[in-house]
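Here we start with a single chain on its own, the form predicted on its own, put down as structure tokens.
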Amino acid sequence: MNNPYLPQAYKILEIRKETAIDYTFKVAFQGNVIGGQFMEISIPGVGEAPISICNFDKTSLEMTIRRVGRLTDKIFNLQAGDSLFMRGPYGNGFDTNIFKNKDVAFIAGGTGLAPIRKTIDHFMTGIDETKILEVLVGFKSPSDRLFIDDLDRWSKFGNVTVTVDKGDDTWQGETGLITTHIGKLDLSNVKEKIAVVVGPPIMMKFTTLELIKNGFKEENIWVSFERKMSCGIGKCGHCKIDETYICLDGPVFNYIKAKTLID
């Protein structure tokens, strides 16, 4: 009998460290996956949790998962070689074939940018199917930032966009929250441009108001939620938002759908 809440051992081929409590695992993974899903990661007798898939190909992906708690201290003690346990991938991810020859904005706050890490990085790697591709990420501080390697190289190809709300004796970048930096986004075909926006819900809200308030039509506007998805399966209802159940329906939605989600 097929048991859908029963994990598997993958191999952990590689940790990153990106900041002081976000590292990168790198898992042995083949199987078909989709900018902006998720996987449920355990460990045995400890716990799970939903944590997004922020880099795939056909062998492997990778999720970047923070430092927070009992379960995450045990992922932490992790070696490569280990095993790390999964089940997924779950949601609906992005659909790329919304944003092709479109001006597209990625705007993410803080871990935001995982969950889009991928689906930037494909149009940054086919930037000929987009018009004007920008991103636009935000951050605490500079020790904060998250994928500095991928800014830096996606900085080559598209407008690329990194604040953080408070700098330090070394940053010479930009400061301010993001929605300061909205303005600043090419607007010149603001009633046909797309923007993605994923980041902490009052981020979110706020960044939404904003992108509106310049001209974005809100049909225009994809949003992903980061909600406490236990089940993954449309099951337990714990993400369910009246008739909606973040895990299936999303986690991303379109800002006339999600603007209806208020819990």
Given for the second form:
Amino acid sequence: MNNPYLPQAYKILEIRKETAIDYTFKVAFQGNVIGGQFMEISIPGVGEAPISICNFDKTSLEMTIRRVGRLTDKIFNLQAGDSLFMRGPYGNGFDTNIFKNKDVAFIAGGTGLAPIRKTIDHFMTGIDETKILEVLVGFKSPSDRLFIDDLDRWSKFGNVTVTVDKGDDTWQGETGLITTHIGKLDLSNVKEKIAVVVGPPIMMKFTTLELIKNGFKEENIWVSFERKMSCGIGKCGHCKIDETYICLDGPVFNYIKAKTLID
Amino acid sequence: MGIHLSNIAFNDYLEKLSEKYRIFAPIVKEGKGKFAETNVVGYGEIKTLEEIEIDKKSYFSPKEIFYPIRETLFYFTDNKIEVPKFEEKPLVIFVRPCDLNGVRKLDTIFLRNGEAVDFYYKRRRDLVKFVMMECTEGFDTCFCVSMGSNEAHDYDAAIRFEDGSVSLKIVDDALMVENLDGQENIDFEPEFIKENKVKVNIPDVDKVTKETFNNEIWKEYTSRCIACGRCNTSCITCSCFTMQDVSLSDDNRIGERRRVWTGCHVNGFSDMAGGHSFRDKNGERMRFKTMHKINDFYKRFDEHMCVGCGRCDDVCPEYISFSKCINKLNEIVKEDSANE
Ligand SMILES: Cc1cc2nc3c(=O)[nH]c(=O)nc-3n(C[C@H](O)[C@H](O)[C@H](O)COP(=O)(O)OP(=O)(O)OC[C@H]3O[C@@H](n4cnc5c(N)ncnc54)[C@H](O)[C@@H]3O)c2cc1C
Ligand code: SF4
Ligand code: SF4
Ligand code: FES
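Now show me the form predicted together with the partner chain; what you just gave was the form predicted on its own.
All chains and molecules follow, beginning with the one already shown.
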């Protein structure tokens, strides 16, 4: 009988510093992955946590981890060559067919960029085509920016806006909350335009409302949720909202479904 | 088809059965009650019929026998992972019909929710045979009839306790033993309770709306419920757990990962790292549990989760009644849909 709770040790290939508290861990991994899925990663004796997969290829996957507590502190002490325990991938992820040949805006707040990074890259690198491709990302401050190289690279292929809540002396880019930039998206075909919104709960709430105010149709909005998770496989009950299990039925939801979920 | 046995012959049967099985039934546990020096009825291992508490409802459900309160998932030493060995004897558990129906709901979560089958649950569950105890009277807080769980038919054996004797129907041949003295073949079918003192009306799942979730009735429970979680732990159908890692050495090289029961009323159940939390108010948790038991589960699996055993009412230190809550909910849903 297969035991779904057993993690396996995977070798850390590379660790990249994104910000002072966000590092990207590249881990040797072979298996089928869909952008937007997550892994349960752990250090036995310390704990286990769900972490989004932000990038992958045939032999590796990457996860950007924010240092916030017991487990993530210990993970930050690991080095390339050490092993990380993982099981997964879990969750539904983003179906790229939804975005093919459409007018699409990917909108992320802070670490919310991690779960959609791979899907954005899929279209930016032309594996599949979209009609218009826009990326709008908000960070608290310039030093909180993640995936700076990717954002630079993408700006050659699509329309990329990076805004910070508060700039510093050297910041020349956009400022202001994400919601203040929604009106500046290409809204020429807003009734058909697709939006993906991922970020902290409060950012998702106000961003989706702003999109609808600007003419987006509810069924064209997609979100990804984060909830407390212990198992990732529909058993522990922590992630349940109404009859929906975020770990099984999500974390990616269409807004028509998402708006009915009451915690 | 059934057999009739004197109590003496039945004890003989239990003795033969215990060569192969460990046998569990509701028993009186002395000094374990709510108040000092009071007794509580819980599940324990038995050898004879006389130990079985027939006249009282068990305070705890039988789930802990095959879904332990705390279970080691694996040990590890220096990055080597080892699943605890499992060489347990098969189990026979005496249950009432409501609990037997409750087990099916646990099975639904652990074996059928999502693609993964819960390895630890299954390996114990596969060892269990259920002997259903006929239950025609019920107890003060039961509402199994309203929940449609007063009858159960997927038992391995059924038993009726009589004065000095028992009637037994054995469905699963694995529970047969050879050469019982004084065995008498009879027709025996267990009967079921037809009416409880407590009745509930469950709102139609199609009529439960966002307004129901936001209704004022939940607020009352915020001041009354103290989030002790007893309603969750005593419930035959509550299945939630949390992972816990334990390190036995300073460098985290030896330790174990285990899972422990938890519940939606307990503080921290849905708190996430970074300070995001949901359902901070106890009334919101009461709403969450209620909806799970009589609305959400149905939407997903076509039957209600709650079996109406009434244990949550029996154990609540704040005298919160779940059956009253269901009926109140039904009233507001009726009002809401009349106002539409
Ligand atoms: C689907 C999904 C995808 C995710 N993807 C990512 C990702 O890509 N990258 C990432 O970094 N994270 C991600 N997360 C979040 C990640 O799982 C958590 O950050 C992680 O569990 C933290 O574990 P920890 O042991 O380090 O923190 P813990 O020690 O558990 O807690 C860390 C912090 O939370 C606070 N905290 C803990 N308990 C409480 C409480 N009861 N009330 C208030 N605050 C509390 C602590 O004060 C502390 O600051 C994801 C989560 C989900 C569900
Ligand atoms: S919710 Fe209450 S009445 Fe229903 S099965 Fe659980 S303990 Fe029994
Ligand atoms: S038993 Fe009563 S007080 Fe305790 S958590 Fe349940 S409803 Fe709240
Ligand atoms: S994380 Fe355990 S049920 Fe979803």
